[in-house]
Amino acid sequence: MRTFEYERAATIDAALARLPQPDTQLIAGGTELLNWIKEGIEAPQLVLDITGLPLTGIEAGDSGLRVGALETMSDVQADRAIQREYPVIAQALVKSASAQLRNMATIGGNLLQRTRCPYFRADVSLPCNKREPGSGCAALDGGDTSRHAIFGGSRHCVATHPSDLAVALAALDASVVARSARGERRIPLTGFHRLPGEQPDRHTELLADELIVAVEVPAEVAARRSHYVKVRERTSYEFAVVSAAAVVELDGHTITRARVAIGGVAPRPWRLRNTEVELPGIDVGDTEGLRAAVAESFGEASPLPGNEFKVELAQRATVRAVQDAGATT
């Protein structure tokens, strides 16, 4: 591990002034960055500590939801207003990590997680275009693709994004609030994580001089009827094989509007737009009707040898998420 300098940012402006400097990495909870450094993914010259910045706070009311980027996962999950008004967020957070990690990890840091693709995380040199552009993709070159993407991949990379929270936020039409010396901008969560295309080493739309300051959910999203389903290989802390987040509005038992996102299947949370068009008018208890609506989004799936099972598994998880959301009082 290469040695590095450590500095605490006294103000947001001071942090923003440091960010554009080459080989600078931010640290808050440290649950991701320390892994990157140990695994050789990053070798920063400067580690800038932002834990003292005024980027906390949870505001939930008529104007929507705003969560500061430095709020911990555990504090957000335990917030009564979020549990009541945005249960999908609380459920995704509690299923994301162990209690110890949730006590340290921040909301902003969670969204900036990088893939758990074993070839990206390998402690030996393996072909990975996301880690070393132009080196190839070990997964596509005869490797294990069981945990890889069925949507949104490219010939250069088929890694999936690991965040549970991001899937919930995608279903809520949330935005990431980013600040730079030029001011603030809002990036829709559904487009915050980049598809690999020809540049799989670019992970998000965040620019080098930008800092995540908050996450916002618009007021028009009725999120009380929402639910998060996570399918994993073991019941203890583990990353999702597939996951699904659903937000539904009902007239009696009939769906009038729905937002659905799935995880573990793409380089970013994947909104099922065709399904959202088909769901209104279906009784939330009509399992076959729901399955047909969900299947409308899977015609564009491109499973790989070894992960075809995700197509069926993701559809079942989505139906379950929609039904559980509809059962929320």
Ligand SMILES: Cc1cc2nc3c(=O)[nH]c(=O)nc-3n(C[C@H](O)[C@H](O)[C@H](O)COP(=O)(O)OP(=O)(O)OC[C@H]3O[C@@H](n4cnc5c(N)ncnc54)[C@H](O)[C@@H]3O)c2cc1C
Given for the second form:
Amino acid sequence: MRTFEYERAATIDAALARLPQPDTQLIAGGTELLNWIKEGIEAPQLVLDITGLPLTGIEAGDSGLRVGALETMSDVQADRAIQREYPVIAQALVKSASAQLRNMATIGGNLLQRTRCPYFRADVSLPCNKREPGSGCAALDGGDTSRHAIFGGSRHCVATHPSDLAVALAALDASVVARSARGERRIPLTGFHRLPGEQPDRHTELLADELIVAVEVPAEVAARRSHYVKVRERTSYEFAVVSAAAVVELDGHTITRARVAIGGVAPRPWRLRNTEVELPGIDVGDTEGLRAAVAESFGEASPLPGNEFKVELAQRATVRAVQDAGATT
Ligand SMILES: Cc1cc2nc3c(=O)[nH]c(=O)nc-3n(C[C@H](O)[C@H](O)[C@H](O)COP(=O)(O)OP(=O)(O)OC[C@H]3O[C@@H](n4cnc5c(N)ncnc54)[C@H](O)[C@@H]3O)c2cc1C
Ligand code: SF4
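For comparison with the form predicted alone, provide the form predicted together with this ligand.
Below is the entire complex, every chain and molecule, led by the chain shown above.
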């Protein structure tokens, strides 16, 4: 049995002073970290509890949305302003994990969860470049790739990112606010999770000495008409096979502006930029028109043997998300 030390951080500065030290892991809700320790994915010497830090608060107003990193998934989902002005966030959260997990799990921890690739999570040693750099990729080497990426993978790793919230935030042009002893910086959510390239073991752009303090959605994003569609193998307590988040602005029934991101298909939430160019001018009830606009983003899809079905499924989920966003009153 491996042991570790446990400490509670009294202040943000005290946590930041500890962070650069190797073998230190922060713990918030603990719903990911404790699994990693049990599975041997992480073996920290110090577990630093940040739950006492003043990193809560939900501010929704004229200057946009700011949610503290230690807000729980439950509290954010239940917030009236979020439900009214940012329904895509509330829907993504209520479709995540279980009520018990959402009561513990935090917004910051949710964005830092790691892939659910079964080879990465295995309790026996299997080739996995993300877990053990240079060891290979059991998925690409003849394994089951049905849950893997159709966009953004590399020859070293084709894992997908599992956070539902991240997909909603990507469609909202949100940023992660990261603080270190050097100050604060904002990392766009669309670039927060790294593509694997040659280095699949680097998961995000967050540096070792940085703490997530909040996520922010800019004021110019009109999110009242937004919707999250999650396709999964059972209707609760299950990760997405594919998902789609859409935020639309309408003139009557005609789309004037759209932001669309999909999940379960790439190492990060995947924005459909070509689709966003095509959607303005289309009637939100014109299913064929929407399908054609969505298809514009799938020419670059690279399905693997075993996950070709995601190409069609993700397009259908996206059309549904856009239509349901448009139907929001
Ligand atoms: C059975 C199960 C089903 C699930 N289903 C879903 C699902 O359907 N959809 C979904 O989106 N998620 C799902 N999850 C994942 C769940 O949402 C995450 O486990 C949870 O959000 C992690 O938050 P936490 O606060 O518990 O993180 P922790 O376990 O406390 O931390 C996770 C990581 O984040 C770091 N960290 C935490 N907070 C900060 C911070 N503020 N700054 C810097 N680093 C920080 C920690 O050091 C650690 O490395 C599921 C999890 C389980 C166990
Ligand atoms: S897809 Fe990535 S996480 Fe999965 S086995 Fe391959 S290297 Fe590991």
